[in-house]
Each structure stands twice: as structure tokens, then as C-alpha cells.
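Starting off, we have a lone chain in the form predicted alone, written out as C-alpha cells.
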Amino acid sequence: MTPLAPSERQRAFTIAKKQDVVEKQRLPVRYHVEDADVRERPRRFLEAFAAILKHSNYRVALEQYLRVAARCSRCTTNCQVFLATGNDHDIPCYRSELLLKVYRRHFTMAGILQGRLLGDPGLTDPDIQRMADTFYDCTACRRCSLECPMGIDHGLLTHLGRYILSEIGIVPRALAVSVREQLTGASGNTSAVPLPALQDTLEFLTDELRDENGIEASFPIDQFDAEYLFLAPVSDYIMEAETIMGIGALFHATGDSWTIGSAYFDAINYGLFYNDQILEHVLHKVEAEATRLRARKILIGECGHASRCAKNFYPAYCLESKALPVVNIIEYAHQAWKSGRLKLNPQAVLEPVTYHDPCNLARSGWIVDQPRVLIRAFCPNYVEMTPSGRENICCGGGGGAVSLDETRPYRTLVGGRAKAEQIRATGAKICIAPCANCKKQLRELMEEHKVDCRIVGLHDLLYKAIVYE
């Protein structure tokens, strides 16, 4: 991304000041608070750093960090965030420093002997405040680590933030509302939806298969010993239909067995944005309906987070059983395809089609040229953004921010600008995003800066492409 000279800089931050949302938006998020006693803070922050510390292997990164951190800001050059206001407080590198300094002055000898020495009290509240006022401005997108010299994942830096944050119960409560109905709540999902709602949504769907194409396709559930347990975002029964049944209408193209679960069927994970113990709770969750069902494999949907706590984190944190391997939806259509088992229409659909990278599943590398090979075999007139790929622009929703409808003006007007006018600049009329979150806030910036695109998921346009045998 060819960053903005300050004038533009300065012009994009003055723009978003008129809107009043820069300072209104940047400290609005409501944050679920469990001890009103803010004097006790430090400590009991401290205390949750140490307890990570321990029980977890953070420390090592964090004396590498220490060792090398330059802080020359050549990490800006990739912040779209950074790009669009100019603040020194959403440089990537300030805002692990944050994080850093504490580690630096309470965890290490150095720091408490100069603490000791120079009479430092460390850790006040003030600087908690300040880091629960920025980690949650950062999308944890990560673009910055392919510029950082040194190789400092500040998404990382800022996982640990949050994570430590919400151990002494400073999190957003539209994260923790949608957390505590996933483990503890009547339906066991983040959306509240129960059970008998997705079996009318998925009799609905397969209703609607059957009336617009003539097939018998199914949504089974609780099929035992099926090949795979499909795991969906759990919103996409209620918001993305076209997804699902681009989904049901594939694998009917191949044949192949699958299922969905009734003890457990959502796939998102809000652990990923702050919290390493709920990540492995909900995974353990994925395990235990894995192993009721005798699946072979899971396959997540069209969800970036959700795929890469599965690809990444499930088999490190159910260790109890051999982990089943983890497929993305993607990488299932692409092999169809490739295989020969899934036919395809190249003419399917002809407006100019773009594609977003989600930052999970791109960043790393793992899912880049699958969904553009399916793409190009029934989109003629594709086009592709720049830069994409491993160097893609965030949606600006990501690291959770997109759940947080308060932030909706600064994560659209600010953290998401760059990414609306890259779409524009593409001049398609479609843009497939293969993520609910991305999809959520690409329509909504769609809608706040006036571009005629339509977001879509990869499946949608799938489902118009199926030739049928």
C-alpha cells in the first residue's frame, strides 16, 4: 500500500473531525467492568500478567520483543488505521510499547532494580486506561508485521493486552454478552439461536434448493460417522442464506458426507480477540460434538477468525484426542473443482468481480490463489485489487471490532476508508468476502462511502455457477 503523504494524512484525520466520531468514537467502547474499585487495577493487573506468564509461553516472546524493538515506525507505512488519522497513539509500535513497558518494569531484574532505585511506582491506572483505549482501536490485522525490520508481531502484543485486560474484567460488553451465551447460556451459541430455529432454517433452505434448481439437496443433522462436521458461523443461519445454500448445493454436487450438529453448531470464536482461555473453551466445544459424532474431519464455513482458531489452535489446545484435521469451505470447493467433481458454469456471472482477502486467512499465506482459481473459472470479468494477497487491506472490522456497534462510525470512517476506496478503485460491481465479520463491515462501508458494490460470500456466487449432472 503506498502510504498517504501527510497532507492527505492530515486531510483524511480533518475529514473524520468533522464527522465528530475521531474523539467521540475512540473511547466508546463499553467495557464490561467487574470491580468498580479502579485504585485496585494495577495490581490486579499485574497479578493476571504474572498468571499468564506462567502458565503460558508469552514470556519468550517477550524478551525477543524486548531485545529487539527498535521503534523506528516503519510498521506505519502499513496501519491503514495510522493512514487515516495520523495519531501518534495508533502507531503499531506505541501501542506495544504500552504493553512492553510494564513487562520491562515489573518482569524483569533490570526494571524492578531501577524501579527500586529510582523510585518509579510503575503500572498506574491512567496507563491501564490508556491501553484499554487503544488495543481495541488496532483491527489486529497484522499487516504491520510484514514491514516491522526486527519481525514484531504487535498483534500478537496486542492479543496479550486484551487478554491480560480481560482477566481483571475490562473487555467489551458485546463481547462478553456474546461469550457468556456461548458457554453458559440456553442455546450455546454467540447469536442466542436454538435449536429449533436453524432445523425451520435449514427445512427453509433445502425447500428453496429444491424450488430453484430441482435438486434433493439436504442439511443433515447428526450424522454419524459423517467425513465431516461443517461448522458454521453461527449468524450465517440468520443473515447469510445464500452462503448456506451454496454450501448445501455443493455438496450435493460431490457426494460427500457431512453434517451439522445439534449440541453444537457455531463456529465463531471471540476468544481470538481477547482472551486464550474462552479460545480453548469454544474449541473444546468443537471437540467434544467432533468426537459425539465420530466425524472424521471439520470444515469451517465462510469464516476467517473461526478457521484459524481451528487450523491453528485446536490441535494444540485438545491434546486429550488425536485432532482431526481442519479444512477451510474454500479449500473444499477448490479441490472439488480440481478433482473434477464439482462442474462449473464459466459464464456464471458476468459483472466485473473482485475478491477481498480475509487478514486470517491471508496474512500467514494459507488461503491466497484457491478462491481466485474457483473464481476465475466462472467469473470472466475478474478483477483484482492491489495490494492483496498476503499484503491485503483489513475489511477494518477486524480483532473483534466489527461485533462493536458503538465504534460503527470510527471502524467505517476511519479504520475502514482505505478499504472502501480500494474496492471503488477496482470499479466491480461484486465483492466477494468469504467471512461473515469482513461481509458486515464491507456493507457497511459500502453504504457509508457511497460505493455501488455488492458484498457477497464466495458460496453465493458458487451457487448460480453449479452445473449439475
Contents of the next structure:
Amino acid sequence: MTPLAPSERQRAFTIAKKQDVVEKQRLPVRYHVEDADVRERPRRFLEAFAAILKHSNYRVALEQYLRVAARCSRCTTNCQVFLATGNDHDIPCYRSELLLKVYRRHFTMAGILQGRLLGDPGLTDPDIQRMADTFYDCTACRRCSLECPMGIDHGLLTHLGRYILSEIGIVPRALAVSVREQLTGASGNTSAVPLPALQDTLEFLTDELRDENGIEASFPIDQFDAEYLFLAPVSDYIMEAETIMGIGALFHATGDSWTIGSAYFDAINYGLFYNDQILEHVLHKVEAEATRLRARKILIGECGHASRCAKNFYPAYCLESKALPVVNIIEYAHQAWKSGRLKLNPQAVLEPVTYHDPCNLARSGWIVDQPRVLIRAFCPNYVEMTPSGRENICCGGGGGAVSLDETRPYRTLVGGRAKAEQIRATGAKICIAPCANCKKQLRELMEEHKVDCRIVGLHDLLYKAIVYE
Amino acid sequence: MPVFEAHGKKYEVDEDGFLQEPGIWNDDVARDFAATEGITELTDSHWKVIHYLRNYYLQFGIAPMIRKVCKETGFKLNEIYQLFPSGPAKGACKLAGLPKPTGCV
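Can you switch from the form predicted alone and show the form predicted in complex with its partner chain instead?
And the full complex, kicking off with our chain again.
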């Protein structure tokens, strides 16, 4: 990777906030934070930590990690942030140590005794400032976990660190504002899209599909007893017309029953980025809508984190004894193609195309082959990125980073640096990124690094390839 | 609350420079805010986009889908970026007095 030029380093690390805000909040971090009580933060942090330990099973993981953490730094080779900055504090196991150290000192018998004997004051406010900074430099992509010989999930520790910080009022403002609108606002979704606006948008897209293809596709709202309750990242209804049109066209081709819920239609769940209680509340909203409409499956649109949230956590948090199956739209399209219900034109897209794996879909190996099978079915010039699949490199906007506009220079120059070079090296003119977060970040990356490559969703292209019977 | 000053007027704005009270918007606000988006002069093309966004916002309470903005104003997406360098969801919305978009926008 080309090293950061001094001017780039300066731009990436500049804190855009006013100095008086930084001093008042006592937080020299790049992201905006809402004003919160700054008094006795170490005491409140420890109380929040204790409460989380009491009401979760994080202690099991922490005990294990504490025992095995070797701080060998093997993870360095896999962290795109460290590879760009070269700073010691960006080594994943160094970052994790900040939190493990607090756990060891304050929540283990040996640590408490040792602390008293040696007069160690324990957690301080500068420690908290350091965690607030570093846990949001990490994109929680979990690529480091592939290399850790001890099997430590540093992404989990980043998440836990952010969770505790959020409990004392330290959370990026952009995420907090969106979640507040989703859980308590009139619209009930992260982009504050009112239902009449959604209806207007869907009517518009129906007309567009008719004008472009002559098909009578529909976007059913509140269809009871449908097979699938469809939830897109709600920002797609503003930003990604072609993705939603592609999904409408896909259902027109397969004829399966699906519905969008009028009471709740947002897949986004920022709880995954910083707070388990929010994660749970948002999933309850999904469940309530699925129950109201008597849907049989939950279908998540092109969104990595939302898909992983629903897939991994819906079974744990749902209130009914039996959880509905969770399906990602790529899995659905792949199944439809495999079973012969979806016909694709093998020459539909002739430009060289590459595929970016969203971390939340690919890291576990969940959705790796399905999109490639589909792309090869309509594009003869598919180029693979290296590395890819489970070993993919994060776009640099993961873990909620992309929603923080004020961190854009950092995201594009540091977090996404490796990705930009990777895409450039493929020579592809189109890069498919089936995730709302990745799309936004990659477009900003292409602009910053002047890479001539168009970023689209998978269904944007699938839409051009569908052969209607 | 940050305050933005231009041409002798003061506006309460958020950290990203978006108008706090979308209700007080008028054409003068767009003119006053244009410089913050690197726009030296608002042409008829700018006004077409700004007024379309503003009217949609007053009717639906949110910015329209970007494809719809393009279709209704007749500008291609790259032309909108030429008019508003930070894009339709940020720059154009800011001049039209819409709140800053939230979520993954």
C-alpha cells in the first residue's frame, strides 16, 4: 500500500470540531458527540461495565480472552487501518488490550488485589478518551480475527467497548440521532422517511419499471400472509432507486408473494455498531411487523450489517418461541436462479465487473459464492478482487463509520485506502457492493482516489439481466 | 448551538451547517448559504433543483428519491453534482433548507 503522504495524514487526522466543543466534552475525537455529563466518567464507565457483565454473557468471552491474549501482533497484517497508519495503537490486539486491561484491573480478583498492593489508581478519564477515539477508528470488520492464533474476536471487543461508552453518553451523534428517530420518532426509521413519502416513491418506481421494461411490477404494502416481509435499509428509498427496482423486477419474475410493512419498513440496526439493547429493540420492531402481517420469512435487502443483525440475533431476541427464518435478498435471488424460476441474459453486462464482499455478509462465509454465481450468469467479464470472500478487505466505512460525514477524510484516506487500491488493480469499470454502507463509502473512495469505477448494487445489474417469460 | 452569519443575518445551524429551523426558509436563505457549498452564483438550474426539493419536502416531509429529482428536473446525476458539489442529499438539501439527512444517506 502506498504510504500516507504528510498532507494526507494531516487531512485524515484533523479534528473538524471547534476547540471549545472538544474541551467542554473532554473528547479529542474526530466524530461529533452530543453533550453528555462528563463528570466522574471513570466511575460511571465501571458501573455500566458491571451492569453489562451482570446481564449478559460477555464475561465468558472476556475471561477466555484475558487468559489467551498473547499480544503477538499477528493481526497487524490483516488490519487495513494499521497498514495505512503504521501507528502502534492501531494494532487490533493493542486496541483490545485497552478494554481487557480495565476488565483485569476492576473485575478479576487478581487484578483488584494487585491494584491495591501496587497503588494502581485504575481507570482514568484519559483512558476513556483513548477508548472513545480508538474504538471508532476500528471499522469492526473482524478481518483480524482470521489471523489471531488464539481466536480472539477483536471486533467483539470493539463492540463491547462502544457499548459501555454509549451507556455513559459517548456515541457518535449521527448514529444516536438516527436511532432516536427510529425508536421514538414519528417516522420510526433511521432516515425519517414518512409513510406517504415511501408510498410516493414506490409508485414512482412502479412507473419507472413500466416505462423502462413494460412490466407491471408492484411493491405490495401490507399484504397479509405473504411469504416474505421485505425490509430494505431505508436509505435505499432515497439513494438507490435501481437496487429497489431490481428487487421489484426480481419478484415480478419469480411471482413469489412479498410485502413491505407500512408500520415498519427499515432494516437498519445501528445497535450492532454500539449497543445491544438498541439491537434488541430494533429487532422487536421487525418482529412486531412480521407478526402483524403474518409473514412467514424475513427478507433483508442489500445491507450487510442489517442482514447479519437479523440472521444472527433475531433468533436470540425474538419474543415468540419460534423465530422466523431470515433470508438475505442475494440468497433469495440465487435460489430463484438455481431453481430455474429466474432467467438471466448471459450477455447482459459486457463491461468488466468486480464484486466487493461486505464484511457482515462474507466474514462468516455466509454469502460468498451466491453473488458470484449470479454475476457470472449475466456478466462474461467478471474479475475477482484479491483477497476476497471471507478474507475480503473492508471498504473502510464499516461499524457505522460511513454515517459520520465529519470523518470522511479519515475514512477515505486511512480506512478505505487498501480497498481503493484493490479496486483499481482489478481494472473493473463496475464494482458491485450489495450493501448501503459500502456503496456510499466506495463512491467517496473512488472520488478521493480518482478511480474510474462505478459502484452499484447487485440488483442494479440483475435488473438489466432478467429475462421475462 | 452554532450560528452561521452571512450578509448581516444570523442563522442557527447544526454542526454540519444545516438550518436548524427548516420553517424559516426563503430564497434569501439559499443565497446566503450558497457560499458554504462553494457555489458563487445561483443560476436558474440551481433554483429549479432547490425549489423542487423544497416543494417535495413541504408535501412529504423528506427529500425525494435522487432518481426522482433527476427525472423531475431533467438533470442527470453528474449535472446535479456539477451544480451542487457535495451532491443532492447534502449540498442541494442544505440550500433548500431541509434538515440534514440521517441514517445511511
